[in-house]
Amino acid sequence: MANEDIILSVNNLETVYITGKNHSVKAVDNVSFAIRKGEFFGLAGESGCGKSTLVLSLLNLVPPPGKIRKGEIVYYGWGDPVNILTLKRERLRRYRWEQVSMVFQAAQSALNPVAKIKDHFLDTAMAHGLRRRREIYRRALKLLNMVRLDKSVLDAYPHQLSGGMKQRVIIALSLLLNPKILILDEPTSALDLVTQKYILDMVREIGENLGLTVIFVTHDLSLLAGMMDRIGIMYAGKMVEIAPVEDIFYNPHHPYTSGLMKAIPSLVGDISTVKSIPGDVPNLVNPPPGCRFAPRCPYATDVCRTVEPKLERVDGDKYVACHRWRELELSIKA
């Protein structure tokens, strides 16, 4: 991947939650990868695999007892390379939402319920210097219109809208300070399947019509299949496989990517066929040696209990943290 085409990128990263004295869990561990301008990179896994703790990391927006401990997050948009980690008060905050904006899960949560949908838009221009109130209700329809909303939106409380609608307008409430990178946090988790496919296919035009990057995080690897470039697939704080979208759902390299291919049940296949994966998510206080996913692989042998598999590369965009991966012919199908 050229430099010159890099936007971002996350260089071992770890970010940690405190317990207790001299206790702490690593919620990402050592994670590196980067995203291309442009592109939509989906960050799938397990819940509680470090997902959201990683795309949080990426606006140094960790709550507490969270703590960023070490790595670095190097942001290209500005032209000059700039390690987000290192930025000052003010700065940050521009970087935060004039160049990369998220919507959070449960986003419909972050609408003021006295407040109109229009002046959530005003509040949030006037907030980072905007003031000429006509443009910013401009820039705010036509983002509405976008989402494909209508005018009689800006005029309503939150509660006048459904899910759905909600959603909508805080991806165009995203947007409104045009960012260059978009992340979505599970952003489609509490609505119908109906519902679900709709936002995915305007967030895909959307994204293609303004040149946005977008990062895209969920637990539903289906959600993933239409509309990513590419996908990175963690377990238990640690990036396994980063691959095109073709080969994570066709060509996977990794056990875990595996096993969670053979979790999906198919629209016309025999649902007898669906195998979940055995066993438990490690517990991150006292992960295991070695490769984490080792005690549910049905393919792990004793290197692979006890030394820790580093992410390699395979070939193009392929990456994989598996020591096995070579001898392995894993098949969805399987």
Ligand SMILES: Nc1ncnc2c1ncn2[C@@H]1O[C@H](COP(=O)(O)OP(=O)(O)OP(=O)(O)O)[C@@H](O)[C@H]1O
Second form
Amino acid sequence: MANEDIILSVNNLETVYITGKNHSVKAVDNVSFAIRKGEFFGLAGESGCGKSTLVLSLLNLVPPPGKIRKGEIVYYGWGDPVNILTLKRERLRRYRWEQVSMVFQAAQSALNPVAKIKDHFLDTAMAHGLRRRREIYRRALKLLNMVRLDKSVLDAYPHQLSGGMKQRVIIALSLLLNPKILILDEPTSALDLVTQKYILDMVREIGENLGLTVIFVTHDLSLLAGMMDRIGIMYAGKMVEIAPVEDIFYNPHHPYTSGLMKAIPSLVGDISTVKSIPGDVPNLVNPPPGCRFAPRCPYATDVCRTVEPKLERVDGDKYVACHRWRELELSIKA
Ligand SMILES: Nc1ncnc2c1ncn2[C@@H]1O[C@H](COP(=O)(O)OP(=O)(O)OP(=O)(O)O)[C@@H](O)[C@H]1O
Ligand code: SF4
Ligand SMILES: [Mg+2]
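Same protein, different form: I have the form predicted on its own, so give me the form predicted in complex with the ligand.
Following is the full complex, with the preceding chain placed first.
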């Protein structure tokens, strides 16, 4: 990937939760990848794989007992590359929300039930030094229109809105400071499938119109079809595959990706062909040696159980961390 195309680069990131004297959960373990300007990047994997920890790390916002222990997060949006993990308070504050904005997992509950929607916009703007109410409301209305909501929403309280409307308000709020990157962490998982698709479609349209870079986190791969440019698959704190969306869906190279694909019910297919991956994501205090997917992988061999596979380039824009991807290429297709 050419350097001038990159907006954010994550290098050897390790984020842990310190849960005891000699105990820590390695939620993100030596992860490296880069995001391009204007790209729609999906991040997928089962619950507990480290997706939220990774995106919280991108803002240096991992809550205690979490801690970024190693690595760099390099932001290119200011011109000169800056490792955001070295930023002082004020610059970090400007990076968050003004450069990179995030819709948190379960963000709906963050709306203040006794404040009108317009006050949410006002408070956010004022917290970032904007003072002109009229201008703030004008911008709020423009953003609400972008998420296909009308003026009446400004005077509503959160409880007067449906779940889908609240989520759209939160997306509009996250765009208030005109960020370059928007991160959405499972923004729609509490909603029905039709609403989820509707919101994602809207995010794609807004992102394209505003030239945004979007990172969309979900445990539901099926949502991402046709919506993302590339997808990163996380398993047990590791990035195990990164590839253009069509390769993830039609030509996966990692058995875990293939397993996730086979677990997606098709709208037209026979339900009996849907197979969930047996077993669970391992405990990240003491993950299995070698490949972390080995206990669940039908293709595991001795080397898999002892030597950790590194993320390596397959070709073009495809990367995979599996000892056997060359020989399995045909047999693991979804
Ligand atoms: N505050 C915490 N203290 C200890 N462990 C934590 C904490 N938060 C997360 N973890 C652990 O870190 C790992 C990664 O969690 P994370 O929330 O990042 O996963 P996720 O992929 O976002 O999952 P989900 O799809 O459920 O949101 C899990 O093993 C989780 O139990
Ligand atoms: S390295 Fe081995 S255990 Fe891991 S995914 Fe590849 S084949 Fe399966
Ligand atoms: Mg999460």
